[in-house]
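Shown next as structure tokens: one chain only, the form predicted on its own.
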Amino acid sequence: MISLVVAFPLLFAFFIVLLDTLRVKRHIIQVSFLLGAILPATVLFMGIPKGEIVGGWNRISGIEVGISELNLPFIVGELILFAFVALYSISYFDFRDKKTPKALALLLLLHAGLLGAFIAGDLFNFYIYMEIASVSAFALITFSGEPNSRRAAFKYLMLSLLASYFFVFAIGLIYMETGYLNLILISENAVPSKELNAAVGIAFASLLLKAGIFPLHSWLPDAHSSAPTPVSAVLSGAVVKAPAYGLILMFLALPVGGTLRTLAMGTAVVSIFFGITMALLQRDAKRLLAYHTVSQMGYVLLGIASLNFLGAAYYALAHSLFKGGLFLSVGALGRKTRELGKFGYRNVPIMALSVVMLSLAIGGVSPFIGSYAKGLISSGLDGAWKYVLYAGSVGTLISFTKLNYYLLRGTSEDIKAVWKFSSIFLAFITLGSGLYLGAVFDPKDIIYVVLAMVLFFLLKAADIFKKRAHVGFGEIGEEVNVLTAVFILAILASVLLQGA
């Protein structure tokens, strides 16, 4: 029964390819796409078991899938976001372009890959589904037609595949040492050894790259900002969550040393503030949002490294909702240009309300879901680590004050009703889910918002926002070589600190 969440989108992706070949009417393809997007959610209302082994085989040789309190937030976040992305995509992808059915089929493959990774109970199937999602994402990025989209997709492809090869090598080492791929059996039989420590270090660095966390994030800003708007929303809101969930599985099942955990916490903090700093220096609205994904994934890693897996899972859910909503909103407003100051929401009040609400949610302002998730992360931190969250919230609010400042000064035209619907509903879901989970209004948040606005105008007066920040290495081959070297160094550091 649980495996139906993957079977539905795979089945309708096949139907779309078949219907396109038979040249049926576009409305039938659109209905098939929406069914493939929404039907997996119905499985959650069927009274499903917590876990099952497909085909009734034993745990050693069977494929185990399950839904638990740890993967449920990932699944719910993906299902909600993808439902709105599907509605948005129906009117975004133009059927006058022959590639539209292919784009819809790839989106369903991406949907299936993500859901499969989140329900997988063994490392091999987790890897397979994560790769289905990644390969679909590579192709979808090129559908935007932007000048840099093919370069961005190529860089993402090369680095992600490299990380995949190392990750599957780590899976092989784990199998060699424990004799199992099932995560429950691995956790019951894992005995610390140099080989197992090497596998943990390699897998950690590989998943860090795929999650777009500093210093292995370089593919993310280009890929997320160059993709078509609905694809950007899924990439930032859900695709980077699959490797983050993989990190949770690894920390649960394998003996991760204290030194590597400390490295992970330090990396998380650097990622949070590096992402904010780079976002502040962007004039391209989608690149600003993309750098905030680097920052926000730092919060998820902070939860994982502090062994607060539930906090990390709920932060991933929160980020899926507000970041997906922000990409859909800003993408709808900036159809003709993405440069801040040249478009905005001054003449579209409903989009203004959407962006402001989503900005408060990502800034952790109560009672939005971001405040609930940050509270959970904070509950697992000691001492000075808690101040990272406060400082990060203020930094994020400064950056989104900048975004709203420029959007308030411009106008936009031709925003379709379904795009407004998707944006405002996601905004209200971030508020409603926060209230449902127990977040209450905290007057201290007003101080953070006011402080962020004051700091924004001080930075603006100092002409900080006129500076440009773009890290590049010229030719794409040279850039990939440099980034590969950084990745190899990260693997070596992780392996050594894990004690291999």
Second form
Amino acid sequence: MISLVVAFPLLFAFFIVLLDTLRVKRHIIQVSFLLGAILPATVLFMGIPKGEIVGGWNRISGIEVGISELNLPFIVGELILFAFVALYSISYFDFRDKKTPKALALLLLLHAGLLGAFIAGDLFNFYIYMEIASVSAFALITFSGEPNSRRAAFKYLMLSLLASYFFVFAIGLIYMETGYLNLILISENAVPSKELNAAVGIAFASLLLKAGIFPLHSWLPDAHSSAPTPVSAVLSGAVVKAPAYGLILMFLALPVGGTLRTLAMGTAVVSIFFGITMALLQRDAKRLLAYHTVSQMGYVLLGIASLNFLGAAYYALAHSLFKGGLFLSVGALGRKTRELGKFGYRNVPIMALSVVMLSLAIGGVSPFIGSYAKGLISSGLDGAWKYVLYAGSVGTLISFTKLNYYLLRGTSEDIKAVWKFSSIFLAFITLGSGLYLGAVFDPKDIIYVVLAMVLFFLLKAADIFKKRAHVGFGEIGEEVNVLTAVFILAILASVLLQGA
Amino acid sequence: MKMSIVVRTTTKLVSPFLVTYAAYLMLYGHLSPGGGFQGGVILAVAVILLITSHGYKKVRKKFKFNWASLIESSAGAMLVLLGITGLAFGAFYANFLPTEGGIILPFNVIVGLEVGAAFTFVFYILLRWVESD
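Take the protein just shown as the form predicted on its own and give its structure as the form predicted together with its partner chain.
To see the whole picture, the full complex is given below, headed by that same chain.
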């Protein structure tokens, strides 16, 4: 039954290509796109079986899929986000363009890939589905038609594929050592050895690259900001979560050393603050949001590295909802220009409300879902690590005060009703799910918001926002070479620290 | 892109045999070395050989671009539907055929069509850039 979650989007993706070749009316294509986006959710309502093996084979030779409390938040976040993205996309992509049905088919493939990765119970299928999602993402980025988008997609393609090859090599090593690909069987048969340690180190570094965490993040801001708006929302909201889920699977099944975990926690903290700092210096609204993805993925890694997988999973759910909503609403406002100060929500109060709500949610203000997820992550941390979360919250709030400050000063025209609906609905979902999960209003959070506002105006008075952070490399080939070298160093570091 | 008469005649002779061999691999792959993917690749090679020797424009008249797309997408949809049919018999991709090899035979044939059409499709698209005759 669980396999149907993947089968429906895949089926409708093929149908859309078929219907496009037969040149049917565009309404039929739109309906089949929506069906492919929403039908997987119905599987969850039919009563969730714990796990199953496709085709009814035994565990050793079959493909195991399952839904547990660890991957349910990922799946729910993806399904909710994708439902709104689907509504948004059918009015975003223009059907006068002949390529539109292809974009819709690729979006469904992305959907199928992500869901398949989230339900996977063995490493190889996880890899395959993550690749389906990544390959569709490379192609989708170029659909925006921006001059920069092809370059961004190429950079993403080179780095992401390189990481994938290293990951599949690590899977090969794990298979060689344990004899299985199924995660339950791996964890039963894993005997610590040098080869296994090397595999863990390589897989860890390659998943970090695909998740866009600090020293390996450099493809992310370009790719996420130059993609079409609905695609940006899925990329930031869900695509970077698949490797994060892979990290959870790896930490669950394999012996990960204490040194590597400490390194991971350090990387996570650096990633949180690096993302915030870079976001503060951006003038492009979507780049600002993209840098926040680097920062927010740091929280997810912090949860994983402190072995608090449930916290990481709920943070991933929260991040899918608010970051997806932010990309959808800011993208709708800034269709003509994305430069801060030149557009805004002054004349559209409904968008203003949704952006403000989503900003509070990402800053971890109660009773939004962000505060619940942050609470879960902080419950697994001890001592000084907790202060990182408080500082991170304030930093995020400063950056979003900046976004709202500039949005308040500009106006935007012709925002379609369905776009307003998607943004405001996602905003209310972040509030509703926070309340549902049991977040209560905490007056202390007002202090954070006020503190963030004060700090924002101090920084503004110090003319920090006039500065521009731009790391230029010139030729794309040169840039990819440098980033590859950084990636190889990261692999070496994690392999050595894991003790191979 | 039109090659000499020797090449054109040879490819014309070889192509039907390649198609036969592809069909053999697809239909007998569940019991012998071979299978859908290999059969599909050889199926595509039969068309690609003709394209390289006779030119894109001439081959396109017989093997239409849209057909490749049509076969590719319908084979993909059939593949998923085959899995969903299995649900009626207990599990996704359950083996519901009592024959030797069960659903592997239809599976291989569909995969062969999918792969063959997809490779031809990719080759057509790449050639649109190279050749404009």
